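Heads up, the chain below is alone and in the form predicted alone; it's given as structure tokens.
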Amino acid sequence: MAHLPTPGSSSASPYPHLLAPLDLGFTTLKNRVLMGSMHTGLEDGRKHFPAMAAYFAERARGGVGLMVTGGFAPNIAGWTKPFAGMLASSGAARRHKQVTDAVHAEGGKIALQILHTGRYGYHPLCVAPSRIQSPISPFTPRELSAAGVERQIKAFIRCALLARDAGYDGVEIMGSEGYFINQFLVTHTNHRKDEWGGSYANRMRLAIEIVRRTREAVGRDFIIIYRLSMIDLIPDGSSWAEVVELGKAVAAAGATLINSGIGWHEARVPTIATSVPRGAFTWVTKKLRADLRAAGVNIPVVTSNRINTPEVAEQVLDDGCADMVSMARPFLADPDFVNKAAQGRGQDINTCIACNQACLDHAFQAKLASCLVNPRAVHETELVIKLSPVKKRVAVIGAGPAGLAAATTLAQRGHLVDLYDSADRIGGQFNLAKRVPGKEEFEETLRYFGRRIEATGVKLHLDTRMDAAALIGGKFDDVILATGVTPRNPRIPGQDHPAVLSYIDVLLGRKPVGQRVALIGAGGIGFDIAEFLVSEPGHSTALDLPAWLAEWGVTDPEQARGGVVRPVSTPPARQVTLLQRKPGKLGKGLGKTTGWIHRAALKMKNVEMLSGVNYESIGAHGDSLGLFITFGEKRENGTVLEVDSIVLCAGQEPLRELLEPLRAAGVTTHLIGGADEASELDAKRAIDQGTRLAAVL
């Protein structure tokens, strides 16, 4: 059994609960962060382990305590879909034996997370407790027999034993988010009459015997965390004395930690979307902390979702939510996390903002994961940061994300750079997108860029506007335009009314905005446009927790199962239509991930939503203003919306006036982020490309 004696409140430590260290008894880890499973990708294929012992060693000499891998099916049938990562040979363990030795070199410490999918299998040889099919997979499981069940044991067993033999320090026993072992938990998916179906003592028969069983396999020097549903947030799911009850069982059985599960991956609220308030379900890990302990059990448990920052992962161990903090994206941002926290710089992070736009995005596309704010994530051997070997006077022009990352990097490398913006801040168009609810922590990555200017040497000019001549006068060795995007104009007549206005002006609030709203263009602009101007000015539930669970329906699990119950919602602070040219569903180019979030908290707001609308003219209607509008290719259903204020989010186009000039005059002049390619919004990119430019210029 663990010893968990209070964390320490040294003076010489910025953050003593988190850095304190944690004895297991057999083994101790150096801090109180685990670095939560994700998907990479990098588990798909045996070219990839080199990049996956790259990829956990940054993290280890980073500082975290203990890191868990993406999931390995123990078998075929536990497959996220064919052909992904498998251990259930010895020849798979010894390809691992690189990731772990790596590790290892770094001072870390690794286990392997075992990930059966069960119905969640996105192929046709997926099993489950019942012949039920998933919401978000097209096959249909197969139901197991009891012997079929038996055998899934035993390759949880054989897998587990496999990791120890590749130098694992133990293994992550994955049985929350609706997968195989949770599905066996509730009567949703299990329908069973035998001795694993029925009863909750025989629902749960299933988790019991993996955690008994692998710990009589692998022996008592091996860290077993069992990843338990806190919160299933779906209907017919555990009630809360079943999840007191199955973690007490847990640890009886020989689980080291356990981990926390925040939702079924079919629920409909989200829980790790930058919408979601930090740290929103500690409380949920801190219910079943107490619960535990009252009953004696004092396994460590781990707390999960939403935590990015070491402020935040303090305050939630000294609140007594958990024992330690589990911490997935924000290793992808930063891989130095622990080791900036340590050394108090925690405003040198760069945290994850919680997008989802190149992690959970990427994987749902079978694309090697990475991160919005720090293209290196999992490309660490391909994507390489070194001193150059010349010198070069370089100007980029544009302080946006694209610009940012271009000249810190550029910095870095050596490389002397003067970066130049009109506006009087960094951050371009972040500096609208911050002011957007469920978006507010954009803020934090101009925070961290403004660090790295300062850090790395880059000469800043703010409330400059940069001419063709004084760039060419300025004999620089390349020149970066990261110029930017204007708003494109949709040519619609009558578009010069005073109540039509631009998404700049709105979110500026540089003019007012009536009560009844048209938005023209439903891309991303447009959805972020219809969600500032329903919400109540100055407030965002990403801000206020109670406000956000009441809005998603979450209550505590022991009212309710699932702890889910009707949602309520606040009334709209407008009332807003939403209208693309395109026909079909709105926000289809979204994020995969968060699209179906944006459309649910809209729907919410009683969001109207038109699609296939050709916009005719713009005009006075009676005391209203009037939008024509027609549908379809023939133009047919003519009629006008009465309105008092019209907002054009219809796009954009590149800004690149200075290229040619530069170009004429002989000047090595380079395109990233929306100077580029303006469809959409679209900072992973900018980013990236900023980023890949520096490495290489």
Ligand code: NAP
Second form
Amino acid sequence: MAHLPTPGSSSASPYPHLLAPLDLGFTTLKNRVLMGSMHTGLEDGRKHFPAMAAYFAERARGGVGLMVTGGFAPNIAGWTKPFAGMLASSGAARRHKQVTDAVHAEGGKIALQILHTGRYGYHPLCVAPSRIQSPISPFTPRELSAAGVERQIKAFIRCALLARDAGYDGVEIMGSEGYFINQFLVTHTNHRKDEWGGSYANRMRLAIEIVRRTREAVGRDFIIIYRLSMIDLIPDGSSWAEVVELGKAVAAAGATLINSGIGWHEARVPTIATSVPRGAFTWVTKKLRADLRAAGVNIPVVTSNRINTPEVAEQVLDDGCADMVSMARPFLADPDFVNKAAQGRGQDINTCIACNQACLDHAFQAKLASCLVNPRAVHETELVIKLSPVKKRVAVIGAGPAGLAAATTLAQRGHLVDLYDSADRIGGQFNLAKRVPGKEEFEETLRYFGRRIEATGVKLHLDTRMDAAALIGGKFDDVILATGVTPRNPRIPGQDHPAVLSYIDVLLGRKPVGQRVALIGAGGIGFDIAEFLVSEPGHSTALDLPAWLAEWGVTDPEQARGGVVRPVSTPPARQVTLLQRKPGKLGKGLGKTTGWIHRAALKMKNVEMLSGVNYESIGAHGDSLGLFITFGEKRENGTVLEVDSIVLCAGQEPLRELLEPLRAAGVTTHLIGGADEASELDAKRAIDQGTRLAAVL
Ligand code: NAP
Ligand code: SF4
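Switching forms now, from the form predicted alone to the form predicted together with the named molecule, please provide the structure.
Below: every chain and molecule of the assembly, starting with the one above.
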């Protein structure tokens, strides 16, 4: 049984609870920070193992107490997809040694996650308690026989033993998020009549057998984390009594730590997106921890989801929600998170903004993960930032995401960098994005870059519009144009009407917006403006947990199985119509893992979505403003939308008028970000491009 010391022994520590060691009896974790499991794609190919070793070593060096790898299947049936990462042979275990050796050399600890996907497996060999297809895989699983269940248990145990042979400090048994073990626990997916189905004792038998027999096999001095689904967020999910019973049984079966699982993958409630309030689910872990303690079960409990700063993590521990905090994406954003916190440099942390754009979205597209705010993540061996052998004078024009990334990386490498922007602050389009309800996190990136400018010695010139003559006269070795974008002019007859607004005027509050609004363009910005306009001014549910829980229908799992009830949304602040010319569903180009959230959020606010539209003209229509539209190539079904305001969100054009004169004068000039390519521009590409250019200049 683990022994829990009193946290906060050192009063000098900036985060006394977070940085207190955790004694697990046979080993001690140096702090209360768990780097949660995250699929990076490195798991899925042997050629990636050196990169995986470097990736984890960098995070071990950064001071994290315990790390968990991305999921590895214990057998073929448990694959996430064909030929996905699997640990089922001693040959594979030998490959993992390079990871564990690299981590241990940095003084870190690492556990391997055993992930059996069951009916979530994206392959024809998937298995499950019952033959019930999941909504997120086209493959119907094969129902396991009783002997088949036994084979899966043996595979888990073999995998844990191989992990121990490979030098891991422990394993995490993935029992949540709707994967294989979770599928046995609930009647939603388990219709069995044998000893693995029916009563709850039968349904939880698989989880307990796996933990108990794994403990017997690996011995006492090996960490077993059980990731327990504390709130399923699906209608027929576990009841609270079942969750508590499982927690007690898992502890008795030999688990060292219980980690929090929040929501199945098929749940229609966002659990980690940026619009989810920080620490939105820590109350669930707190509830379980309290019930376990009341029953005399003292196993350390780990909380998770949308914890992205040391302040939030510290608060969560101080509030008694958990004994440890799991953060996953924050370690993609900043491998030095813990060291910076420990040194009292929390403001220097590159904060995960929970956008999912380079991590989860990549994982779902079978691409290697990275991080929007840290393109080196998962690319440590390939994107190396080294001191430059020569010191160049470089001018960077534009302090948006691309320019900021380029300028600070160049200065870090020892170059002399002047960064110019005509605005009175850094950030470019991020200053607009952060005003959108649910995108408040973008401010953190601006804070981070502000600190980086100071730390790296970039000379910042705000309120300064540089022209070509000044740049040519400045005799820079290189000029980087990160001048960004300007809104595209859609050239709709009548658009010069005073009630036709640019999205910039709307976000900056420079012009009043009426009650009925049509939005021309349904890209990232059209969706953002829609969310901005349907929300009450100054109110964001991302900053109001009770309102957010009500809006998504989340309740105490003691009140309803799975913790879901009918959502209760406040009425929209405006009546909004979102339009696009393309046929088909709106928001197709939004992020894979977040597009559905944006669509659902707008649906709740009764936003009308029209596609296949032609914008014929704009003009007065009685007392209203009229937007005359037709549909399809034949321009049929003409109708007039009566509105009070129209907002243009028709995409962007690059701003690069400095390029020609500079190149003509022989100045070495580089284009990055929106100035290079405005279509499909996003901050991920901008920061990546700025960093990569700066790494080689
Ligand atoms: P966008 O995503 O390229 O969307 C432009 C929209 O304007 C499209 O709906 C397009 O649809 C429409 N459009 C294009 N040309 C038009 C024309 N001549 N007349 C009328 N409509 C026209 O650009 P954006 O919305 O300006 O966003 C800029 C970038 O920022 C995007 O690439 C986006 O990824 C990024 N961003 C991302 C997010 C996010 O949530 N991840 C949020 C905000 C911004 P039709 O051509 O079909 O009409
Ligand atoms: Fe966080 Fe976005 Fe980076 Fe993912 S890509 S780790 S969500 S900042």
